[in-house]
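As a starting point, one isolated chain is supplied in structure tokens, in the form predicted on its own.
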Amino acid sequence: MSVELNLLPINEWDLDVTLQEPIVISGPCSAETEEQVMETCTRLAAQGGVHMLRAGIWKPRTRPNCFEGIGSVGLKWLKAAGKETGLPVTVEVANVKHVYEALRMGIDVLWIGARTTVNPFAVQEIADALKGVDIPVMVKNPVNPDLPLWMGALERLNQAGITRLGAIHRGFSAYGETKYRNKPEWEIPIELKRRLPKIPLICDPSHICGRRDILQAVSQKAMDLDFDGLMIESHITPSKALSDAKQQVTPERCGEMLRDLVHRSPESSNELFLETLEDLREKIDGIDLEVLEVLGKRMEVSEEIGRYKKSNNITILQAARWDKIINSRAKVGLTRGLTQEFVEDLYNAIHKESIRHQTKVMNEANAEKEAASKTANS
């Protein structure tokens, strides 16, 4: 289901520059000195394709006694850089002070980060403090999964007036060793697109990736996906920036990327294209209502199993049996050119409905009692 938002899209953020598609934001992920904030800012416009600059002011840290921003002092070397440049810049702020003194110095584009996102009362805060200053705003996704939580504070923030909206999807906390820094759960933004449609999507792959060398492939995976753009972090000299020098690459490295991604169109006029998708997606179609007939059938044997189950008082769930399935299902899967983990997602969603099948079948009786207790007592 779409949400209707009263949203602007994102070529016309009206900040005296063209944004062309995709949109690239670059910049340090902290602002340090004076000079280093300008000479990576000036170096990034010098590669061309950055339409927009960034740099962390207050930085939010897990833990204490790390390097937690230079303060506000940034914002005037930031603003200089865009300034030098003719770039608009953007910070992120976590609470009123920040867009207080953001405003004040007049920085073209605000956004929340992810660990703003994830408490409400900060979101409308900010969002109260700006009502009636239409600035453009973009949101992180929250810290955790939760879709919810990234729509709402859109919505909080596009209730205050601001139109100019934009999500930034930057991944998700996991427990655990991953490849990535944060996982991208790439269905997560797909579906806010779905449900916001009108909503400009930005992908930051420097906080998805954690580390250089798979920042291009990610960065390509966005556009590919029809991201609207890209945030990536750069440093002067990457090794030595005081926060995240893990994932920061120089603007020279930026710029490299930038002309080696291959921008693909969402649409095309091609007579013979568009004729053999259509043949195409029909065939997807009719095997989607295959599949629906298939499971449809196999939920009712689940029904089946589940009475004769309740007729011996045999529990539903029979542990040995699902761990032999989902084994057996995911290595006949790999004959087919489906991946371990999407056989596993896809045989836990159908025993979940299994289950709930089951369990209907499970209660019929109780349900007739307390229909037959109703119906006596009315």
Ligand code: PEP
Given for the second form:
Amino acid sequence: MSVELNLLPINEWDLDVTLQEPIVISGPCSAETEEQVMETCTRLAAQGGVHMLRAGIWKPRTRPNCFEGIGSVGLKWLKAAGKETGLPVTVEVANVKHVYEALRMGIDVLWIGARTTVNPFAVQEIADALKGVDIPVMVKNPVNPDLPLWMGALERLNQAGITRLGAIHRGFSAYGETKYRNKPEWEIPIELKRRLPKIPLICDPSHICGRRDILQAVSQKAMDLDFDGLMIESHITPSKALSDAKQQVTPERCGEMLRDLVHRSPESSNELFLETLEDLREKIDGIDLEVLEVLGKRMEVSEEIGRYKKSNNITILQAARWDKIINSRAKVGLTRGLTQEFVEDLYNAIHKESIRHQTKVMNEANAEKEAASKTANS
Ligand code: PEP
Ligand code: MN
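Beyond the form predicted on its own, can we have the form predicted together with this ligand?
So here's everything in the complex, that chain up top.
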């Protein structure tokens, strides 16, 4: 499915600031006090490389009795920090009241949080409230790995006339202990960018990592995947922050991280580079053909097995055999530099296709019978 959105490129967003990639949005997870907002923002601006200031005003917390945001008064603090630094400001809106208050205070850009993107009713209400309002809106991915839901939110806003739209990738909830607070599942934002090439794609490494020590690596990865920018949470005393204390960094550390990013270009005009790349890509294309050829052959054998099982009245699946395959292939994969996760995913896909082929041959006679009885009855 491909959708056409009417989008304005981010460098035409007209935000009174020169946006240079990576476009960096930074500021505290939550506005807490007037001084904290002002100091965080001025120290961030002093670092250079920050293009927009953020602060959460109304906080969607997982559990009650946590700090749920300072409320509307924080809008004034953030706006003042924007004025002091000459930078546009952005806040999260989750309902119509938030939208009205943010617009009333002249907030420059809005964003929709992950817990709101999951709810089409909420997104539609926000979109309706924004009809006729010319403001940029960034949409975080929903908490669950559902690309159509993320795209649906962007479509709702676009249909309400918002053309300055951006997407923020903040990772996806996972059950149990993982290295990340929210798993990145990079293939989802990559697919979003493939379907909507014009959408500015910002990575939020803070909410992906949930911790400071891997923030730099995730930011670099986003840059290497050609994201357009980063949203990084920053606090003057991160460990004392009223929300997301583990993942925030001081403005100085944020500046250092940005300076340490290696900038790689998605394109080159160097002829030698282009020729070498072309050669290597030809090799990849050839290997891919071989892979598909071999997979085709594998399925032919699967069908042969299917026919044989059928004539002996044996089920398609033998759980023990399947368990043996997936374990042994993962072991071989490791010796070829392939991760266990990759080999398991690959074999799950191969197995699914193999079952499809065996099911087809198992039911061949039934299908013939059905076709014959349809002709006889017609
Ligand atoms: C936030 O940016 O502080 C926030 C609440 O993020 P998310 O919607 O990604 O959880
Ligand atoms: Mn946060």
